[in-house]
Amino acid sequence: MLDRKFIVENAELVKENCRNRGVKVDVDRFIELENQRKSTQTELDEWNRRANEVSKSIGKAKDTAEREARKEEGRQLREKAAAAEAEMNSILDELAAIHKSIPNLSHPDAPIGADDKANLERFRGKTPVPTLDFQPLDHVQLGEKLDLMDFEAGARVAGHGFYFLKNEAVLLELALQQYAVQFLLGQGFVPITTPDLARNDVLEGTGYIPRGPETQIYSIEGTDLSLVATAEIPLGGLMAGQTVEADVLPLKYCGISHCFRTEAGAHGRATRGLYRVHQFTKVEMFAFTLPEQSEAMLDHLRDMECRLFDGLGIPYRVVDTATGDLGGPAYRKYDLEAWMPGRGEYGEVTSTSNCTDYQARRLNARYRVKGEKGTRFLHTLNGTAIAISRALIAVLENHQQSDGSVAVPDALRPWVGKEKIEPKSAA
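Please provide the structure of this chain alone, in the form predicted on its own.
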């Protein structure tokens, strides 16, 4: 979240940013409440101070009548303090609700626009979009012909949006994980597996809504736990309430997790098959940095995504995400969109975001500079290395052959164990 003092002192900037993001927030009410908080706190402190003074004076009373009078005065002062405290709690509750809904600032170079239609293409990958001399199939059709996935069985077992991977699709999933992890190890990332569950305060700290009508989160009834939508959530929680020394930064993690999302309202051709599902595996990059390191780190994470997909021979473009398409915590975000021949258009396969100190402030994640007093908030960044379900779409559709087979990218062959995936022979 943004600093409360910053919001009050830069109200017009915050309002403009909310408008650019398409977020309706009553910033004026926030400022009004913040002023009320200050005055009520002063009043509360004064009532408590006077009540303490009276309490200390009771033992010095000259007689019973004076002692009883001071006791009564003390009771009245405590009642006034209790009323002021109740008013303060009410103010703080409303203040916190508005505070949490105010998004991060946006980078000055982020495109201003209402949705992803305003995203700006910045550059394309090394692999050009292929010109095919045959009608390409989409990944669902390829999966049926090559016996790679079963959506009907997934729906019978867990409902629509779940699936079984089979045969070489399983090998491809494991290969994609190994490919990403081994590459990131070579770039200084620390590998880590994460819990599939996180406390709701950690979800809220990273900017996710664990409950309510707009949530995309699966919550566990009767607990304060939810299934994680991305490793970003537990990785951000690593430093919740912690303080690290500045000289160990940046910290770069390569997190492997299952991801669970309700994807409420998702429908249409673009969501067909594996593109928008309720569960998938992902290799996530996450970094804690000093404030002056975070912009360079965003470029670094974006470069890691590009090198991974260049290595898979996937055509893609990188877009700078428009303000209206940014998540609340993101200061700036890049999406990598892979070409998907099956539907003849680009589709998002990775994203990387600089969240500055927005998440760290909510999580109370700090750093300390040796020789200096106090602590400061870290900057946090996240980036998808490989989201397996969407990476499978890109691999299968871009490496399909005219004979119905799929060539395995060179980078994955050591783990898949073959050069080509072909239809199964009839028994």
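Form predicted on its own done; form predicted in complex with the RNA now:
Here you get just the chain by itself.
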């Protein structure tokens, strides 16, 4: 959420930003309601003040008659206060509904555009896109040849979008986690595993919508819990309602969690194989910072992602996400898109966002500076270190050899325990 006062004082800026983001919001109505809120608040305060005054005077009443008269007066004042409060509540409800739909501001350098077609390539990774002298297979074909995954069994057990990983794919999953965590550990991140479920108010605080027809979220029937779509959710929730001392910032976490997504409405495109699945494992970076630290932290997180994928020998490009494609909470976002030879195109493998104080305000995550009065909102940032399913695609497809085997990237060999993945028993 944006600061209410800020919205009122910068109405034109907020409106323009909503247009750039392709979000329809009635900012004028918000301002009207905000003014109503203030005047109703003043009215309510006044009734309460007079009622409190009367209550205090009752103890000092001279006789029963006066006491009863004052009680009656108090009753009436409380009734007026209750009426003002009811009005207040309906104003607050409408206000909150609009407030929630106003997206974060956008970084001035973020490309302006309606959707991902307007995303701007900033630079490419160290590994060049290879020119292959053979027809590359996609990861599904490779997986079949090398006996690495079973989509049919996944569908049998849990439906389309679920899968079993087998053999070296399992070793690769574990290796990728080790690789990412060990690297980030060396960069000062605190490793952490998270709950795979979270309360719905934590989901909402991080900007996810747990219910409704377009929800990406699986919810647990009969409870207030949902399966998390990313470790960003529990990691954001880590600080919900907390106030930290400024001198402990920035806090950098690398969280491992499972991610569950319904992918509602996403069928038909890129649903083959591991690209768009209902469950995957992810190593996620998350940072809480001071406001003046967040821009540098975003660059840092992006740099971590680049180094991880450079280290795997995977070609990628970095795109600066266009305003219309930022989603609600992000102020600026970079995606890494890895080259996927099987598709013959780039596909998103990581994403890092600076959410400034937008999530923190909803989560009520604050910091305090010693010697200063009051508290302020933290800035939150998140970034994918490795999303296993998509990283697997990139590793398998980019390191495939003409003989159908897959070379294990040097960086993963210590954990995979071999240099090459070859077809099982002569088939």
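Take the two forms, find the largest set of C-alpha atoms that superpose within 1.5 Å, and that set is the rigid core. Residue numbers count along the first chain shown, from 1. Quick caveat: nothing in here was measured; it's all calculated off a predicted structure.
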message: Quick check on the domain motion between the two forms: what's the rotation angle of the smaller rigid part, to the nearest degree?
response: 11
